[in-house]
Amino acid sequence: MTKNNPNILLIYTGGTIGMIKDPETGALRAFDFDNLLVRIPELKLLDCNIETISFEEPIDSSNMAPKYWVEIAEIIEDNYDAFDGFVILHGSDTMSYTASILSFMLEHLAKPVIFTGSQLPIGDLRTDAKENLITSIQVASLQHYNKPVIKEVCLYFEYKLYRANRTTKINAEHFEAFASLNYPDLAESGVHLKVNNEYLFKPNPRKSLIVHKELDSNIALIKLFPGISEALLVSIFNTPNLKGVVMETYGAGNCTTESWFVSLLKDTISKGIHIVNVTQCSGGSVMMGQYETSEKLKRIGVISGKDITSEAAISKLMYLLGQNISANLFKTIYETSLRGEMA
């Protein structure tokens, strides 16, 4: 590695970007990561030094789990001082979850960690993989006075760079697979790479990276719907070892005001189980107390997820539950923006 050009570590976890079709079944399967670089000779033209590392067994992102999140975080931790930026190749289906949780796990991150992938395999004639990968590496290489321009976990897809914990996968077929509906794009790739500096996360430069590896996945995600039964909710809230629930409510955080529902939530919270209120809407924010149907939730201690995505809400819950925060402080800390994940 040379001192003149940024050093970028490319981490391959799996996903469509590194897959080929099985000639017999037609199913997609992961192939040797080294072949990925062979198929994109343009990478040699970039003004950076690229090294690669791969999961021993690349996984489909549908099989993503907390143990793999820790593995990714440890790869970054072990190589943090030697590299100026990191690009993580990941399947698109759960990319927003992984990218969101990494933003919480990497406290005081001061270098770019860019997630990307593709909708079509690298070998496909019409693949979106090349542009996504090349531009992600360029973004990770951006420097100003020998310091990284990007200092947070991001997601790059189809000409746009997003704050990772603000993203949601919105389409399974279009190349424009992701959206950040409650926060502006961090950069856009066109004839020029335009970075919106005013929206970038600005960490404290005097603090060193802390990697959090304790995550607690004893949580549930509940999407409310008209007619949801008391029996169903009781069974979920009585799940052994349950510690937290992300509840997707209507509109600006509204729900039924039936007495059994509010009583059930109140009893659950009194047992020390945290309930986070997020909106089912793709964009917008929870504003508990704006309507009578959410005022009762505010009164009994339900946590406001504000404008957080469901993916980031789940990630933040797993992260904070792993921190052994006291019950008195938990709600206050959750409702505080830690990595730019909420307004």
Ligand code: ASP
Given for the second form:
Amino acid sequence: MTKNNPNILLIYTGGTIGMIKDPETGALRAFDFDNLLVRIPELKLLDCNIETISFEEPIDSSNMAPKYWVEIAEIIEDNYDAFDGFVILHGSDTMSYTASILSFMLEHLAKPVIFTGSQLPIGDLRTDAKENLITSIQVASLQHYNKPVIKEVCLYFEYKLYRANRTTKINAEHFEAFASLNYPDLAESGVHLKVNNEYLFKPNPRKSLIVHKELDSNIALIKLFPGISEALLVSIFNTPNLKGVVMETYGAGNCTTESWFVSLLKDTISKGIHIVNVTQCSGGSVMMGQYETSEKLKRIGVISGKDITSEAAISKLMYLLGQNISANLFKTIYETSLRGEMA
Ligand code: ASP
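Alt. form predicted in complex with aspartic acid (ASP), vs. the form predicted on its own above:
Zooming out: every chain and molecule, the one shown earlier first.
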């Protein structure tokens, strides 16, 4: 590695970005990632040293699971001191989930961890992969007085850098596949790379990285709809070992005032199962108590997810349930912004 240039570790987990079309069958398959620098000669022009590491068996991100999140966290942990920044290539389908949970797992992160991917494979003539990859590496390499500019987990896609735990995949076809509706973009790539410094996460410089690997996935995600039945909810809330539920409600956190619904939630909470209220709207915040239809939720101890995304809400629940937090502190900690994931 050259001394003065930033050292970037490129981690390939799978996804369309690293696939090539098999000339015979036409099917997409992962290519040997060690050849990345050969396939993308532009990478040699960047002012940084790049090393690559790949999942032994790259996956389509629809197969993503907690064991892979731990694997990514361990790769970062093992290489944290040797590298100035990390770029993670990941399928776009579940990228917001992985990027969100990594933001919780990497406490006191003081270096950039940039997730990116693409809608078209890197070998495709019209690919969006090259721009996403090259700019992600440039973002991870940004330094000010030899210190990284970005000190958090981000997601870069189609000319925009977002705080990872604020993103959602919004489009299955457009190159602009992600949005961060409740938090401003951290940077925009045009003729210049414009970083919006005022929105960057500022970790405590005196703390060292802690990597949390205990995740508890005994949780559920429920989206309310008019007519949802008591039987369905009873069966979900009686799932063995269930410890927490993210409930997507209407608008600013509203739900039916029918008595069976509120008493079912009350009984569930009294059994020690945490219920988090998030809005099923793409943007905006839960404000329990604003309407009669959410006031009761507040009274029975439902946790407010405020303006968190469902992806980050689920991640935060798995992370906090893995932390053995006492029952009476859980709600307060959940309602506190830990990594800039909520207002
Ligand atoms: N199915 C792919 C994945 O998420 C899509 C992509 O890479 O964008 O792995």
